[in-house]
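Only one chain is given next, in structure tokens, and it is the form predicted on its own.
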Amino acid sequence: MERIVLAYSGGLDTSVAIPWLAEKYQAEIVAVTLDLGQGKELDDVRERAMSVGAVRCHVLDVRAEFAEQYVLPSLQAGALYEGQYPLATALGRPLIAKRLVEIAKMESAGAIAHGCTGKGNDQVRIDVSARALNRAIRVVGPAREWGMSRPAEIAYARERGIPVPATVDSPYSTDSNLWGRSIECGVLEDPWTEPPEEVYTLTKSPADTPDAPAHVELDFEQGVPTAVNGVAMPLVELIGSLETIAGAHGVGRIDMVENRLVGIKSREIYEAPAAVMLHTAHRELETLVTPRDLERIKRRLSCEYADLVYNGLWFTPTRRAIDKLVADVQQRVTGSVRLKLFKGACWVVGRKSPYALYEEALATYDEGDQFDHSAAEGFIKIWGLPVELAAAKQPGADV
């Protein structure tokens, strides 16, 4: 008998996915579920896939590899994908392609399946990353092969007993990990209508956060993320830290349209407290210690690895040789950033490195100012000459 190890959230799509497949291909259903952050959402989740349909279900705690191997560098890349959404799903897709092969191998399963839509990015960066790692491997994508609409997936799970969370009143779709969670379906796919307070989680209201702001501190050592006012904790625990305070102070909700990557337009729903914190601080200080040239092909290269991330691109050369560009700048990006944090805005307030190349005897207009003005006058002629001649020899100039 076939067997097909199937990446599984323990969602509508993925309940489904189990006896489906094992209807259509008569075949046993190996469940995969990776803990990327999710919390509470992996509570049972073992039982419910056996209780659909499973022959196995692994659950794996991959978190600390998660934030190390893929947020991290993707942090010091400066990777945001049209210059807001910090990539949580997209991120993980690599990293469940991974183990999704490495358990088929393990299973001698040829083939592996996942719940993606056929007009959705996911199916692109599991099926892509797949293949990078193994050519030989049948990717299968239950949820574009079988034409329903979501509510028929509801009505073919209550025809099964199969209970989800998902209703036809309620029919968001939403995806989360420790970087952030992604909202979509229902009335939010109308880019006119305000998301209703519902769909968020991890973040308040701003109208319901503190009257007062709040200070926080970030340390970094060679662009990674340390401690939090002060207290040094490891990369998973830091993220959640930060979490809780940007959240509780409304930071971290993006309501953007993007273009997909099968080129549509989808009016999207993030929530990323701890992403936008970091990545704010992250940028700031790499901006005090780099050089002005290095630091704008920098950000360029941002552009470029957000977009090889979003379009399932990571397991490419590419990608590889950006990292190492990113790594090396990465060496001065040392030191401390204050944000505050207030009513759904956070912002830098401070931010220092021993590395810093800013120096206050050179940029002061008080006393102590060492800048050589004397100087100015003759840089200015030279650096104004190619101007000036092109301007007296253009056509019609009255030379």
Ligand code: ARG
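Residue numbers count along the first chain shown, from 1. These numbers come from a predicted model, not from an experiment. Between two forms, the rigid core is the largest collection of C-alphas that superpose within 1.5 Å. First, how it differs from the form predicted together with arginine.
- Once both forms are fitted on their core, the CA shift for Ser205 between these two forms remains under 2 Å.
- Ser149 shows a C-alpha shift of 2 Å or greater between these two forms [criterion: core-superposed Cα displacement of 2 Å].
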Contents of the next structure:
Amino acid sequence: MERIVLAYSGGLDTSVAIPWLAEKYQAEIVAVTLDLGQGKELDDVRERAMSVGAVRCHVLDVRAEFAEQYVLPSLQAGALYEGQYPLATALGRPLIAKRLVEIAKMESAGAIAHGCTGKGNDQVRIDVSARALNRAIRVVGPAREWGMSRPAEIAYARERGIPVPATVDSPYSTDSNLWGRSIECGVLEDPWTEPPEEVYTLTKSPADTPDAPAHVELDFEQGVPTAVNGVAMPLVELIGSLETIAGAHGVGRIDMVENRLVGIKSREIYEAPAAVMLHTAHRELETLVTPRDLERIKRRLSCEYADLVYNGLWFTPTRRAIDKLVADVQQRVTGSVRLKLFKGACWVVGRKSPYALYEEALATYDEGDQFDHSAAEGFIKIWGLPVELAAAKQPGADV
Ligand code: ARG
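Given the form predicted on its own, state the structure of the form predicted together with arginine.
The next block holds the full complex; its first chain is the one shown before.
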């Protein structure tokens, strides 16, 4: 009998996928649920998978691996898709594919399956990543094959005694992990409509946040965030603690229309309180310690990196090569950044590093200035020489 390893979230789509795959492919279904920090959605997920017909359900806590090997490199790379989205959903996909492929091998299964639709980016990320890791693996996407509308799917579930969660009435499609939440569908599909407050669960409305700002000091060691307000924490806890602080001040809401890999534009809402704070702080510290030309190169690579994560190209030589350069840049990224949070905004109010290339004695306009003003004249003469020449010999100009 064929065996299929299914990425199981516990929601309606993947619950329906279990009997659907079993019937269509005459297969045994092994469910796999990864804890990526999505929180309470994981309660009794194993029982749910078994009750709808899975032969086994593996539940794995991969939060530390996700934070250290996927989130951290993307933070250090400065990866914000189209300048804004910290890529929470996108970063989770290669790790899901990796675990599915590993468990398929362990279970002697020839295929893996996921609940992604045929219109989104996530199917691309999982399929491409899985085949990078095992070229022979078959990937089945029941939700892109079954052609059921939402009501038909609910009817299918009811016929087979699959519990339909109360949240099925929610008009939104969401995905979450420790790096953030993605929300789409419903009224959000009109990009002119303001997101209703109900879509947000991690961040308070700025109208309800404290009337006094909060200061948060973040320490980094070689590009790794290590402490919040002087308290050292492992990465997963540090992200969780920033989520609480930033969320309470309404920081981390993103409302954007983005370019999907499959060629359409879509309106997406994100909540990424910790990611917004960490990107803001990390970028500031890196700027303080990095020479100008390298900083420019790094900034261009950030954009490339975000695109490749978004586009499902995690397991590629390109990503590995950029990671190496980024890791080299991180050697100097040690120090502290002080952020101020107030009414939905978060900004830098202080930075320091033993490797800072900022020197007060060179920058100051007060006494103690060590900048060689007399050298400026000669420097400007040489620097401006090509400008002078080109301007003097401009075609059509009076020479
Ligand atoms: N647009 C985001 C991405 O491609 C999120 C996709 C999942 N969103 C969701 N609401 N289910 O990474």
